[in-house]
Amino acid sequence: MVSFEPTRAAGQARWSKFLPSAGGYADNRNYVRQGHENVAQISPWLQKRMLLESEVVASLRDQWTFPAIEKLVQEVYWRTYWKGWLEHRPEAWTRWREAVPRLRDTLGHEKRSAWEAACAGRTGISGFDDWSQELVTTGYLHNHARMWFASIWIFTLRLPWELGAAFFYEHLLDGDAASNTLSWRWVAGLQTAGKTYLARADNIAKYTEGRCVPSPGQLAGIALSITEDPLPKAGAWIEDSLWSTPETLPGTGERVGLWLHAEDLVVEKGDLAGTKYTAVNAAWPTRLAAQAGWGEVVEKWTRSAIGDGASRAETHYGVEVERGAREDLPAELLAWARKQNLHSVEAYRPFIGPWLDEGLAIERALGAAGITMKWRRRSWDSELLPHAERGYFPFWERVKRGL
């Protein structure tokens, strides 16, 4: 069974354990397996930015001829393409959490009891119900996997893709509010307008090596049509103030705080890892994951995960990490800041998401008491994103010159 430690150091291994194996990961890389060891398994990690994307290409390219990685470098890719694609078009991401309480409340009976069939794994259909009980009880699912059951969920069983998408967030240990909500709406046919993903047994089948094989005529053969208003795109997103980062470092005895969250929890690499912080806080919003939709597992995955980031900032830092449960974060970190006498807090701007409506708060609460929130970025982030407005092949062809 697939298990996933909240550790830097449990991600790094994982992605040394595959690394030898890379250059097979194309021809692979579909198979549903048991275990399945034919795929890295380190999303987890690259989610919360305890692996840097960095990190993970760099060592493709020091171990394998670029021909023999491209497929596995293009999937690194997919996650910065879908958190910049999110960025210009934020209302995608406010559509869905509207939605999601509404549809819920208005099921009927009958789609009531097809919902609850799914997310229990009691549809009767050959591969879904495995996956929907892995997903729950591991918190993870072969990509592959995630498709078909996207397609199932939708086009066969007829529930909203909107719920199945908060399914999957409450469950997902890699659940990303760019790569899961937009994913869903690819296999829906929303996101590339048309083109949806369609499930097929035969292709089922093939991919679990006869593992799972829904009964002939058991899966939908259409795929309904599903439209929506058209998205309004962000304007001059990059040139908003979330988006400056500081070119100048601290002042001499200026007192700067460093935010840590969970979407950047390797603060002691990269832009921030040379700044003087006077003090660190990594408290936990208690709220956060109610307001999410994050069911138990992803909960403590989740806090575990800012502890492991608290440690090694601590160490890097050499400052004591203020950390703990808090009900009113904003609260706590004005607090903190006070007490901590500092002038201004940074941290790394989270992405569309729970995680940026906590920050806005936490921004709105330290500049009503004349201290300042710096928001940061990885050059990473700050290179690729803006490019990330149209479809992913344009996006792809721009880094891989650059490659």
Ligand SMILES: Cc1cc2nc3c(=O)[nH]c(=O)nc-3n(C[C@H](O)[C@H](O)[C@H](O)COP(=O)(O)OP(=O)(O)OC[C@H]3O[C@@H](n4cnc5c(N)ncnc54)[C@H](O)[C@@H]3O)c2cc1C
Second form
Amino acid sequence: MVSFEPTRAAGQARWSKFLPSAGGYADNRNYVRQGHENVAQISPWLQKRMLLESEVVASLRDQWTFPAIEKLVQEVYWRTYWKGWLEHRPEAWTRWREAVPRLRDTLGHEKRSAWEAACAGRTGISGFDDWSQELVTTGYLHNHARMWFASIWIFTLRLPWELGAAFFYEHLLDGDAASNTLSWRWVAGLQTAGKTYLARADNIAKYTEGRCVPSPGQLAGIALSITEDPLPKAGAWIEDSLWSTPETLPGTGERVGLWLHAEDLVVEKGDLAGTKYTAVNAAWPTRLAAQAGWGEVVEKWTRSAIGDGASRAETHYGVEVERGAREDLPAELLAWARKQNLHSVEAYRPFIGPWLDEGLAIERALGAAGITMKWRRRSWDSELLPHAERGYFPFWERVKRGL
Ligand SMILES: Cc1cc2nc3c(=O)[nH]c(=O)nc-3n(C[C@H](O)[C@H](O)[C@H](O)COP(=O)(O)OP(=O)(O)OC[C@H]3O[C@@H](n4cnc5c(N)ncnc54)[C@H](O)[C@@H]3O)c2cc1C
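Next up, the form predicted in complex with this ligand, please; the one we just looked at was the form predicted alone.
Below is the whole assembly, all chains and molecules, this chain first.
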């Protein structure tokens, strides 16, 4: 059974194991096989940045010719693209967050039974029930299974896509505000106007190599049309100084702390690695965890992942790392900054999602006490995210020119 240990070492080991077979990815990746050895299975580590996209792409470029690994590289950049797209249109996230509890509370009797059956893997649809159970048991699903699952959820079971995205977000170890929300929107036909993804019985039978064969009549033959009000584009966000503060080296005697959070857990590599921090705070925010919509397994995995990042940060910077669980993280960061006599706190700015909400609350708490929050971005993000405002292919063409 697929398993994921929440350490960078385990992510590196998984990637090293897959790398020698990466050249076969393009031909094999659509098959959903037991064990999933035809795909990398590195998404939980990439999502928490326990493995960096830049490391994965660099090792592929190192060991393979570009044509052999172009498809896989393209998939890694899909993650970056979705991140950037959501930064340009954050309302896609806030609308989804607002819709989930409302839809859950107002499901009628029949829909509620269908929703419960879908989450428990009791619909009787071949494949769908297995994927539902696999997701809950392992915290992972193959990409093709995610696409089929989402399509059947929306078009066959006629359940709101928002509740499907919430089910995934609750159980996926790689659960990501951008990749998850926007992929569900893509299947539903909201990302690319008029383009839906309809799962077909023959496609499922082919790519599961006959293990799952829904009878054709069991699946919807047409996709219902879902519409929404256009999403506003965030204005001039690239120039927003809050989005990315340029690097300023601390002045002599300036005491700077680092906030470590679950959206970037390899601070010892890259843009923040050379800064001298007075102290690091990697406290676990219990209120955020209770409100984020994560299941128990995801919560535990995320907390352990932060613990792993904290240990590496401690060794790298040689300073004290705060690790306790705290209900009110902004209050905790403020008390810690005062105790450590900090002039400012730095952090990689979290992407749109729950960690950014927490980060902005921390910024307000520190600011009210005259302590500056300095947001930083990895150069990977500041170079690429601004170009993710339209479709993937213009974005990819631009990326390719730089590879
Ligand atoms: C409905 C739906 C929901 C999804 N939710 C998430 C999510 O919450 N988090 C998440 O990381 N991915 C999500 N994906 C994308 C994709 O399914 C997973 O990234 C991939 O299956 C992870 O497995 P892997 O590491 O074996 O991927 P591989 O196929 O080996 O690809 C390597 C890496 O590239 C990236 N990648 C590959 N495909 C995609 C893609 N379509 N979109 C974005 N990044 C991609 C991932 O980081 C992945 O780890 C979703 C896809 C769908 C259709």
